[in-house]
Amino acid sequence: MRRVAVVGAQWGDEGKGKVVNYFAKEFEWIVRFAGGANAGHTVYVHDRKYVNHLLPCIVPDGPGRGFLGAGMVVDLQQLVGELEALAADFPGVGAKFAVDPEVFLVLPWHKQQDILLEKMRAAPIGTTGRGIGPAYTDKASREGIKLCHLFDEQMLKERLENSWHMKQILYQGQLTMPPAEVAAELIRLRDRLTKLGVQFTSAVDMGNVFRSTSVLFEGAQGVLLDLDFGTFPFVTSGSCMAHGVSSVGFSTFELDDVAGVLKAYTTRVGAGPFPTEEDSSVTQGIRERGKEYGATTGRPRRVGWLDLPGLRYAAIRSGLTSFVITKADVLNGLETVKVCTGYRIDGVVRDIPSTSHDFFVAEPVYVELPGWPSTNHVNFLKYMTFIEEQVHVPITYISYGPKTDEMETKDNLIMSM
């Protein structure tokens, strides 16, 4: 059975949700394996817009089902809200989803910590304030709560009391919502998920099911935001690469394809290095035409030209085997399009950064390519061919609009020219 992972090949916001939703009709399970509610995956169903922060981007009225894997950190209030919004249009859709009891929970305290920590920093890192970093920190330091603890209320209360005691000392009594109140809220949300029809089942129990059917793995953010290999410290707190499928009991060797999603240009939200960033009337126009504002935060995205050294780095780090290019239509009408082909680092031009630190000191080296009036023009085909030859990863699909069905294979695009 076919197994495919979809990950971001840049700094996130490449359009992964739409891509996953497009492919979802071909798969029986869509599995979100990492990240939390700091990810915003926008999809259109029957011309209606939905933004999933936690839910896998299944087709709500299709046969496929969604699974939230243990590599995630889950805000139950956000999850319930997303399910209720979807169930209002698709009654009973909650039964299409299952959650691994091993998922780590984002508590109200984590969101408070997130804001307090960002205020304490001399140089803020641009956190979304969704509590993701503090939740992953608690997970690594063996504090906090997993979903499975909600089914052992005595253990739940003990763990919350212990965590509250420590956090109130560290944060000098600034955190609100005492343990008993948090416990009651978590229990209420657990029961609400049950009423919505959500199943609680582990990847261990699902192992035979997943291996006897087709699975589409949905990543979050992008490779350049990965905790280990992204532009640290301006990164997220979890895995953004295909290797994150290990949290669902899979190896990358079991994947048939690792599809990296990239924009025809590059964007970034928040602080951190961005070698190809350009603040000009051209890039401002790209931001407006591409509606480059964060799906989670609403913040305007920084805009720059396509970064091939970054793509080469992402391809190696995450083992990308194909590309899906999005938003090429946003560049329609430009006379020329700039592409970064190398980084000048310490006076030497390099094709690919060796470490994440290289992104901080890189000076982009550009070439200019002819623009195109529309994505069915030969110059756009030449643009894609240039990317493939430079990065040595084939482009298989093209997205030319925000709606789910506004996608086609590269082969079909060529045939229509």
Second form
Amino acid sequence: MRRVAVVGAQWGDEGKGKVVNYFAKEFEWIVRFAGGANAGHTVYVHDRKYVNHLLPCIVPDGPGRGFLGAGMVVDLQQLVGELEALAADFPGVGAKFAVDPEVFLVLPWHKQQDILLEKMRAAPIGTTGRGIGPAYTDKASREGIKLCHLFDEQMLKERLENSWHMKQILYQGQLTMPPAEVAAELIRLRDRLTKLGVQFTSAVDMGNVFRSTSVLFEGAQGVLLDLDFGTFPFVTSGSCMAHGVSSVGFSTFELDDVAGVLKAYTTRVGAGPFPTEEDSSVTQGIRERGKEYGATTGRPRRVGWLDLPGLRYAAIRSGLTSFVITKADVLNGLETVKVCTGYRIDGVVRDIPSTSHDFFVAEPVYVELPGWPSTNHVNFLKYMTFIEEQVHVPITYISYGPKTDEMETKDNLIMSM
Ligand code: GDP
Ligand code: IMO
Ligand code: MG
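Having seen the form predicted on its own, can you show the form predicted in complex with ligand GDP?
Everything in the complex follows now, all chains and molecules, and the chain you saw is the first one.
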């Protein structure tokens, strides 16, 4: 009855999808609990690439099942599209998924609002345009629509009418899809999901199911993009922390492991502070070798060096108990690699930022370590030991390529050296 949460330890795209997919065979349920289709989680199934935006990274022809938990914001059109694409390769796969009817829906309006808001901002965030901020805003302001509202069509229509009325005042008539059309579309999508075999099952209906079995929680984004503790306002609007497991009735105390996925260097998509960012021929090479282009938007990811103060901050804020390191293979062949060990803030070097604002003013302090020709080399082992000693979180697994089986325990790596 193992329960493990996998969360991003940086600014997202650390390889969570691959890591979750690797562990998926050991778990009966894989649960997404936050975020929406802003996520892009890349997995390989029988050497074929899939990018999951909403679907948990189950093994489609394995025994495990996927659950979309209540902390998510779900775009039903996107969900249907993703499921249909997967079902074309794995017929009947829809029946392996259940969605909590308490999830909030991302409506067509939210995507329009996302674009309009970005245009109005003096400093745009560089959102994914997937309607995430406006959907979470409607949740907090109590105008949102939940999946369970689609089963009470009268109530759905009334709520949509009212929300449309308010939004058209706020957005001066710029939104285009009238509520009757939205309602009809949502009902159509609900019925398509039913046809695909998806179950609408709340965490309450699940009763003791999750408690009596093994559950792997799949985080989205990364701690530094968390709404509360990330580099606000350049963050997403949901929780990126392990705490999100509460949406299916668990406390973090009940988790056996909170595994932070850590890329051997750092990337970020969109705007916001990034102390170790470097634009040089070396980091451009890393971008190309690491295929650092957004899985959701295709934007080039900003690239920089490993940031230990950022990792220490993430480890404390999200209670990380282990690390999985990914993409060190991308650094193969570099003579040296830079690692940021401290932030100089107001002339004083600090190990860790105390507030999210410190990321905006930090100047990185670097050490330079010897590079490695391959991840079997002792210099990579030293790199990992350095991270462990500096952050006080053990690295348990190493991912050395995008394919699911390109992963091993650190102990095995040491034995094979
Ligand atoms: P996620 O959002 O955290 O799931 O990560 P993404 O899927 O957005 O981005 C990670 C990218 O790196 C994907 O293209 C993966 O296929 C790839 N990837 C994951 N782990 C490794 C690794 O260890 N080495 C290499 N070279 N690529 C990896
Ligand atoms: P995964 O799960 C990387 C970033 C966006 C933008 C900010 C706000 O694949 O790691 P939003 O659309 O959420 O309002 O955008 O957050 N962002 C991500 N960056 N990986 C992600 O998810 C992200 N999800 C959102 O680029 O800067
Ligand atoms: Mg991603």
